[in-house]
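Shown next as structure tokens: one chain only, the form predicted on its own.
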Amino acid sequence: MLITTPNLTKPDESYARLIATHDGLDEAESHALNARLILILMNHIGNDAVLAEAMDLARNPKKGAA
């Protein structure tokens, strides 16, 4: 089951690191970085049902709203 409640141990630091990772990249490079990061994390998760749920929620964010 997909975890949708806050679950990052250091959310501010994680966000800052993500933004810093994009520093100096043009739009195409930034999109490519995002795609690589997503594929790396998808591989780490490894559970097709969780990935399908996450993709559905990303495409339709109102589904996650209660």
Contents of the next structure:
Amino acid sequence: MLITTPNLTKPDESYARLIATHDGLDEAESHALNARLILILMNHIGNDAVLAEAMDLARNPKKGAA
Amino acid sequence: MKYDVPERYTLAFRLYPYAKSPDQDAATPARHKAIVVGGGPVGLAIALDLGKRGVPVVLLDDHEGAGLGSRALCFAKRTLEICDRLGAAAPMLAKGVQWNLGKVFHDDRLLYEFNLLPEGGHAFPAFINLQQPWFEKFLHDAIVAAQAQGAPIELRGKNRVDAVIPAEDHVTVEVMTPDGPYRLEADWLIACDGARSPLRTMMGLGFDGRVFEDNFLIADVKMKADFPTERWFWFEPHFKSGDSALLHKQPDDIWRIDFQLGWNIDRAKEMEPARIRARVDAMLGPDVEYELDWSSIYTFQCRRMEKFRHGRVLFAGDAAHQVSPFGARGANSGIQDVDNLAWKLALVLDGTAPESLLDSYDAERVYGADENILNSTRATDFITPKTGVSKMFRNAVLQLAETVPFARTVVNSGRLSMPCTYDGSALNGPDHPDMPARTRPGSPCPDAPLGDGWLLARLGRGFTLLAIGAEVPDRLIAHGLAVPRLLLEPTPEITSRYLGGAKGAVYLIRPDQHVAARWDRFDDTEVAAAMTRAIGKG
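Form predicted on its own done; form predicted in complex with its partner chain now:
Next comes the full complex, and the chain you just saw is listed first.
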């Protein structure tokens, strides 16, 4: 099951790192990086049902409130 | 008046020259049990399978043998196992090229290599490469051998079906020959007349699915160059031929090159030998000597008929379903159609099974076709991404595949043909939870060593009862069918493929070597009920 409650050990650090990872990249390079990152994280999660939940939530963010 | 049945293509082998049949002079149309239309791999195989089961069968083909050109090339293990049952596999294996290693390139970079690493303990390799005309010739050789043993198979070359008139309990066809037209009647008609199936058109039946706007150029080149026997696949190749390219070895020093050209091409121009040579030169490098052996441009679609059974007419192979070339799922799935259909039709014709058993051919092979179409469509979408974002993810996968192992599992240059498991089929009987998933009801039996030979070779033409560490009667008769038993020792292969964690196992195997049902012990009533179900009386 997809974790939607707080789970990041260092939320501010991780978010800042995400932004910094894109430093100096143009928009196309940033998109490509995001694509690689998503694929890497997908593999780390592994579970197809969890991924389906995550994709559904990303597509329909209002569902998070339910 | 002079009649003609013109050739639409050049023959590689003239196998069944036209000869006038007494049927052509009959006052009323001769009636046959089964008529097969089409002499490709599927038509020849179904005629052979039916004939070996004692069903009189007449095959009508508007040509007199196998057409020129490599076309279907990769034949999978399951196809070879089916052909072995039909007595045709040994020469295929002897002539075919076996390969295990594949290399995947993006542009000019080698991303990774894969090894098919076929599981040990099987009579046949994962794949062989063999040109389609040779595959057809070996099936024909097996037909000739079967005819010599009395199999009632008749092949009629230059017999073109021009009209089909379906009725409640038979089908009439109008056939054109060099001696003029004649009529025939069939209890059952099997349409194996290819992706453009004239029979399908004559019957006004649809063939729906997804159109992929793409052209593929096949160039078969003969060369002595020292390329390894490997499958090389390029995404966006550096020699700029299009979205993908494939290099694959065939017998006789011939190499198959597939160039994906895109949609908006000048077909006539692309077929000019000089232009093909320029493409091949760019791929192989300037110093490689070769001859162009055969070339062709083709397009494809992923589609199927809504139903494969239309009363007394049964569609099989490309006539019923069509896929992209990625994954070798065309001819291989057609041979699985044959495997599924022949025993059912034989049991219906001899009165053992109800006609409705043939509805399970429709259900099971539609399920198989959908699986093939799904796999083939996914490969096509990976190779030719349809949107900007899809291309971005595709290229991200390719980039990661060079260094990160997980991404290689996502790279899709075709998921190579595997036989279908008929999950949920109405013919399936009970399962047992302690036994391996790969042999659940509906699955094709995996081969295993058995003494000096092989398990699949020991399965008969009918139903079989397999027993591992379980008591079964040595003679069982159900619905008038003898069900011989085969006792297996729990060798490592038998244990891992059939027994699993169970103490004993009893398997009811269908005539097409698919599992009908399994238990951990023999129970007369249960086996009888499973037989009833498996022949469509359940």
